[in-house]
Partner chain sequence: MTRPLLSALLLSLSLGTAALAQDAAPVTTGPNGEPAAPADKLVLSDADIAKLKAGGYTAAFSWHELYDWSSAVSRGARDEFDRLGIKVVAETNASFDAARQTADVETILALKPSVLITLPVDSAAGVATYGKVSAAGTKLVFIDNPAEGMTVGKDYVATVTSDRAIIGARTAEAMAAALHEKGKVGYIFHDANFPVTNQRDQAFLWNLKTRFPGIEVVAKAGMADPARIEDIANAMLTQNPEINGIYVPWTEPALGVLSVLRQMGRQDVRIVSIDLNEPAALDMAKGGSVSALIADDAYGIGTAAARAAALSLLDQKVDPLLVVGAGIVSKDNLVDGWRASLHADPPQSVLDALK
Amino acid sequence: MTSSLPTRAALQGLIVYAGFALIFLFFSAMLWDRGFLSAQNLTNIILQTAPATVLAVGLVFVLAAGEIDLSFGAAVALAAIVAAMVMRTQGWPVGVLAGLATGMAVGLVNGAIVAYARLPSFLVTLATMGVIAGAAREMSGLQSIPVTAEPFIAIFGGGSLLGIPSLVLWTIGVVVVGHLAFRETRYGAHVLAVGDNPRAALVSGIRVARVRLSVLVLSGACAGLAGLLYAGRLQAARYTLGESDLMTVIAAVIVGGTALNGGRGTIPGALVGSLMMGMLSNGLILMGLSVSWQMMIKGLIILIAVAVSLREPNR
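Can you give just this one chain, in the form predicted together with its partner chain?
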């Protein structure tokens, strides 16, 4: 260890903000007369990324603890479908609880297998992803389930409070609570310790298995909430919800400065990473690029961003 290391690490942490600013400035310059800077469009970006941001917060805990969750995308769909189905007969509050419980149950199964059967989370969640995706298809019969409960749609979708859209409030709430839990509590420190060096964590008295279980339950809870946000926004639940979020959210979290192999994580970084992904999709569409070019450019920018943020600060 040398004294220059923290400085470099700190600089590394700022890269995502610089990247975000750079891309924002680029689109602002290119698209100043094509709607990019309109308040509506900028709000759209935040609304569109709200479920991904919620998922990203959960994933920061998982990655920081040295684990991974590949099943959260499928859990989003299952939670949304369960919530929508339960809501039809039991009312929306019960539906909300059922959706959240579904996400947490998925996390509990993942976590129990990872923590107590000592199987790698990569393989466990890869397998449960298939099981959950299949269950979502089976339960819904490959159909969309409409969501009609007005209060639910207002709270989790299109409503607003004091002029602030509810999806923005959810994003802020989850990010703030997640950040405080991660940075300011003993629990957050334990998560990082387990991810950094599980053996040392165990020796120092941290219940490593319980931490591993808890991060996956947390990720499941976030998936449940994201499922509710999707169901509220689309006023329907469908088995494909969340599927395409897997790669976007992992990329957002890594770009934001969380280490893929544990011991380092940042929730504000994940928020900015998620917004960056949303802004990229938005700006590339507004530029009028063909779909193939949108994909190629987005992929290249993510590659560059990941390459920059994944470089180890002390090597």
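Given the form predicted together with its partner chain, state the structure of the form predicted alone.
Nothing else is written out below except the one chain.
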């Protein structure tokens, strides 16, 4: 019975790649005359999914540790707004630090309450999501805040290096660093151990509370970076940034092979899952389907992915 576990996990890990291939082939056949396969459209899919991919990397650590973060979408908007406001008076480098610090502060608050007050992360981040979303609206006055610093826009938005768009470089960098940290370091092993069996992890000497705190801070840092990428690409910070990312990112991570109940995760799978969700949105738009249909289809995908993720033998 035990020997079947790696095989089952491997098969579940292949689902995202098979799904990606099937969706790509479907849209290629259906939309070949509408520009789906054009280099510009495929590049746009990658650029549009860059912030979601960054968020997905952070969420892999959170879910693998057996926690959940529902506040990262609101943290994206708050980080972008803080960065844009600070840039007006202090310059773009200080604005970047302020945006990242804002995201990390959100994660620190979430993590401290979850780790030390021992409250469920679902309820904690659900509550802070509302607080953060309200703060973003209050600070911005429901107005878009323009971002005009050209170096910032080049680094975090529309620039390129050796012909490679900066958003693609950020995606590659975050995915590579995240994968190495998750699979090749003691920290990644501790995250998986805590998600698999927190009591056993505690007995073995792992500081479970510190791990829980750190994964939520990491998620907040990724939200801060995603906010900067949005602000750089759109050249503005808005209180609505990140609102639609909650469902998309959770779907990407779960479809990518990360277990919703902890103990298993994959950064490359999250990348492919994010690209799959971006390709799905792009294809549905080209097919003329409304936003409501897109939401329903994404919700169905999440339902299927959760069902597959949770159908595991008892540990």
